[in-house]
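Next comes just one chain, in structure tokens: the form predicted alone.
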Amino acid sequence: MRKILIVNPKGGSGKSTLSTHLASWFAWQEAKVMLGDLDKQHSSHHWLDLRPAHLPQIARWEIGDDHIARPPKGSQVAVLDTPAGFSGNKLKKVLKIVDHVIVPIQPSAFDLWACADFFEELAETKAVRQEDVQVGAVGMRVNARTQAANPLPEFLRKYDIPLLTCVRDTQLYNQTIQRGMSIFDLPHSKTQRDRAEWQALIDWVLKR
């Protein structure tokens, strides 16, 4: 089973978006994919309540009262939403039961220094040490034709954590969340390009 984390101590960084569109893609792959969501928001199940019948379904991973549940036997694939400020005990009883951690950052200066602890404590936990667990970053609404995006790899390279792709900002995202779909339910034609941002990340999670 593959059991992906992630997280960012920064609200609003786009770990919804990351957490739905992976689990719809596993989805459409025919694997059995669970949904958990730590968030008192709890975004990405409401985003579930709206998913069409017709798509792949996606079960919904209910998390214990002590939130280090593990997934479901049986599932495949288990994908794990968090909320803003997840770290300390919680994130290292988490680390204990996953295999990837994605960190959906956004390229501005606040958001930058807003992760630099984050980064700092989670190369200090066992797990992230004997690489037990990977870790990779995907930048989020990064527009490629501004140099927005060139102070990310090097911030990431002071934590040895690579950036594993960028994710476009499109209003493409908003029509399709708010309707419990991601861009991999519709049609290839439409999300080419968007397909291809993704692919680098998906290549990471199945190396392993």
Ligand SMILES: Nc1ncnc2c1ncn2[C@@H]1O[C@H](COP(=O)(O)OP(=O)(O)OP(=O)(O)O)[C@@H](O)[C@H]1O
The other form holds:
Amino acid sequence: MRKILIVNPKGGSGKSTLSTHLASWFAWQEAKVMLGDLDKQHSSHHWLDLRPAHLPQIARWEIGDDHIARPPKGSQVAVLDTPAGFSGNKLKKVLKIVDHVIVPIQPSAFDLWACADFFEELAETKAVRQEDVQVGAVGMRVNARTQAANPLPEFLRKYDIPLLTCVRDTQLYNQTIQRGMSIFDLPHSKTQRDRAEWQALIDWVLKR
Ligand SMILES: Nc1ncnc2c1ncn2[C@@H]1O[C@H](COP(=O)(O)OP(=O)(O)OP(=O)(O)O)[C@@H](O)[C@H]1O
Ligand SMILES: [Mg+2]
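Show the form predicted in complex with the named molecule, please, because up to now only the form predicted alone has appeared in this conversation.
Everything in the complex follows now, all chains and molecules, and the chain you saw is the first one.
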């Protein structure tokens, strides 16, 4: 089973967008997918409640941060969304049960600064030191015209974290999320460019 943690201490960095989209991509591959949500705002679980019945289904993984349990047996992929500021003991506990950590991060100085301590904390964790857990980052809301000035690659190099892909800023995300959907639930013809952006991230997850 693949267990994927989506985390970034900064609010609004794209954690729930990334969580719901990954869950949806795997559901389209006919995998048994569970989506957990440790955030009291319950963005991912609200999204799940709205998910149309005719689309590939994703199961709700009920998990509380006071009792971090492994995903139920029988699931093939478990994606866990987290709240802003998720760190300390709670982070340590969750890192013992996941195998991938993905950090969505927007390419602005405020967003990078907000991640610096978090990346240090992550690097000191036993699970990351022992490479039981793989860590990667995804640039969120990065447009091609600003790629050249994108500070993410250099910032991430300092922490030895790969930049897996960059996802452009497009209203497609807001439009689909509010209907319990993802871009992967739309026709290929409308989403070719966006699907291509996600592919490197998906390949990275599938590699292990
Ligand atoms: N690539 C994108 N293009 C356009 N809008 C985006 C993109 N990614 C995320 N958004 C929008 O940015 C906002 C914040 O995203 P999201 O809710 O996923 O962040 P979050 O990290 O889960 O926030 P929180 O810390 O509050 O849980 C949402 O309105 C979302 O629709
Ligand atoms: Mg969220």
